[in-house]
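The data below hold one chain only, encoded as C-alpha cells and taken in the form predicted alone.
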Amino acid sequence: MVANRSDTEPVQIEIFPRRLLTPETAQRVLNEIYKEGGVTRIMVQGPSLSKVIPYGPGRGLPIEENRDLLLEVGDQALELRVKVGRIWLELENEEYLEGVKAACERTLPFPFELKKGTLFHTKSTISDYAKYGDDIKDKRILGLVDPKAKIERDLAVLSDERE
C-alpha cells in the first residue's frame, strides 16, 4: 500500500469542550492525549485567570484560588494562566486522530467537539522573526510567541522521548 499525502502530513485539530475545564481535568485530558503519542504541538486557550482582583472595592487583593496552578504534561510543569476552554493540537499524521478522540471520551465527563483545520502558523510570523531572527531551529514554536511577553515562560518543549 502506498501512503498518500494526507497520511503523512501533520494534522491540526481543535478540541472544544462544552464547559471550561478545571485545572485537574485539563491536566488529565492533556496527559491522556500525550500518552496516545504523535503530538507535535499543544496550545490551550481560554479566559485569563487573574492573580489579583482587577476592579471593585477589593481591587489589587490577591485571588488565592488562582495561585500556583500548574499543569504537568509529560515531563514539563507549566503555570496555568487561563481557564482552559479550547485545546489546539498538531499531530504527526491522521492515524493519531482516533487515539486523541478516545482520550477525550475517557477523560471529559461532558460533550465536546473535535474540529480539523489549519490552526497553527506554518511560516515564521513577524513576532517570531522579532524574537528569534531568521533562523528558527525548532519549527514547533512557530506562531506560539506572545509578542508582549518579556520572557518565554508560557512556552515549553516537551521531550521527544516517551516512557
Contents of the next structure:
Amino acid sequence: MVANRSDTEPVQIEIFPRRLLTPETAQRVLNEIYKEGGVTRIMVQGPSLSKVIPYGPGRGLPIEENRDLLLEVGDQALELRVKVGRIWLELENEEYLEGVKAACERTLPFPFELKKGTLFHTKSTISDYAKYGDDIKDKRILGLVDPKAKIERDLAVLSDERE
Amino acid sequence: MAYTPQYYPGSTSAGVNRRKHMAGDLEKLRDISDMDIVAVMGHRTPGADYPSTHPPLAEMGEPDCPVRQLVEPTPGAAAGDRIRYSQFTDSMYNSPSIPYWRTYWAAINCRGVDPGTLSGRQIIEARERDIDNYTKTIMDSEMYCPALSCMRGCTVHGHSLRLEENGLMFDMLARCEMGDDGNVYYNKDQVGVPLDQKVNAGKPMSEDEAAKRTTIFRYDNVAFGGSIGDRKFDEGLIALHHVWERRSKWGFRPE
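Go ahead and give the structure of the form predicted in complex with its partner chain, now that the form predicted alone is out.
Shown next: the complete complex, the earlier chain at its head.
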C-alpha cells in the first residue's frame, strides 16, 4: 500500500474546549496527549493571569491565586501564565490524530472542538528576525511563542523519552 | 383605567424578562446583607458613617427654586453623600441581565442615578447611600447570578470569555471563588482588594434556570432573528426595524 502525502506529512491541530481549563486539567490533558506520542510542538494560549493587579485603586497588589502555577509535561515544568483555553499541536503525521482525540475525550469533562489547519507560521517574520536573527537553527521555534515572550521562561524542550 | 406602560415587545422568554427588568418587577432570589454589599463595593468600611461632600440640604438654605420644591431629593442627596458607583459584568452565556437592561432598569426605576453602558459591563453612579440601596436590590434579585454576573470595578472583563470549569465567569483578579458548599464567595472587593471576611453571594443559577431567566437573545437559546431552522424574527426585532426604517427615511415619526 502506498502512503499518500497526508499520511506522512506533519499535521497541525487546534483543541478548543468549551470551558477554560484549570491548571490541573490542562496538565492532565497535555500529559495524556504527550503519552500518545508523535507530538512535535505544543502551544497553549488563553487569557493572561497577571501576578499583580494591573489597574485601579488596588494596582500593584499581588494576586495570590495566579502565583506558583506550574504546567508539568513530560520531564519539563513551565510557569503557567495563562488560563488555558486553546491548545495547538503539531503531530508527526495523521496517524497520531485519533490518539490525541481519544486523550481529549478521556481527560476533558466537557465538549471540545478539534480542528485541523495550518496554525504555526512557516516563514520567519520581522518579529522573528528581531528576536532570533536570520539564522534560526531549529525552525520548530517559529510560531511557538509570541514576540514579547521570553524564550527561557515560556518555552521548554521535552525529551523524546516518554513514560 | 390606569395606564400600564409596556416597555418591550415580544412574547419570547427573553422579551418577557426584558419587560420585567424595565418595569422593576423583579423576583427576589436571595438576601445579601447591607454590610456585605458595602464590603464588596469597597468605597467605605462597612458600618462606618457616610462621608459627605456638602452639608445636608436642609442646613444649606437652598435658593427659592420651583424645581427644587417640586423634586424631592434622594436620601443620599439630602444628606450630602459622595457620588460612588457599582459596576457589573455579565457573561454572554445567558447571564440574567445585560448591560443595556441594567441601564434601563436604573434609568426607569431609580432616582438620582447616572447609568453607563458598555458592551459587556454596566456602571451606575449615584449618591453613596442610594447606590448601596440600588446595588442591594440588584444583587438580591433575578438580575444577578453569582456565577454569570460579577461586580467588577476594574479589570471589568469576562463577558465574552468562556466560563471556567466550575461555571464561574473568568476573572483574572479572582474576586470570586466557588465554595465547597456550592455557594459563590467574594474574597475581594470590586477592585480586587482582599476582604477581611468572605461574602457569600449565594448559589449560582443552573444552566436551565439561567436560560429561562436571561435577557440575552442567543442562537442556542432564544434566537433574536434569522430564518434557519426554528429561528424567526422576534417581535422586538420587527419593532426595531420599524423604528430604524422610519428614522432613516423621515426622521423619527412614530405614526
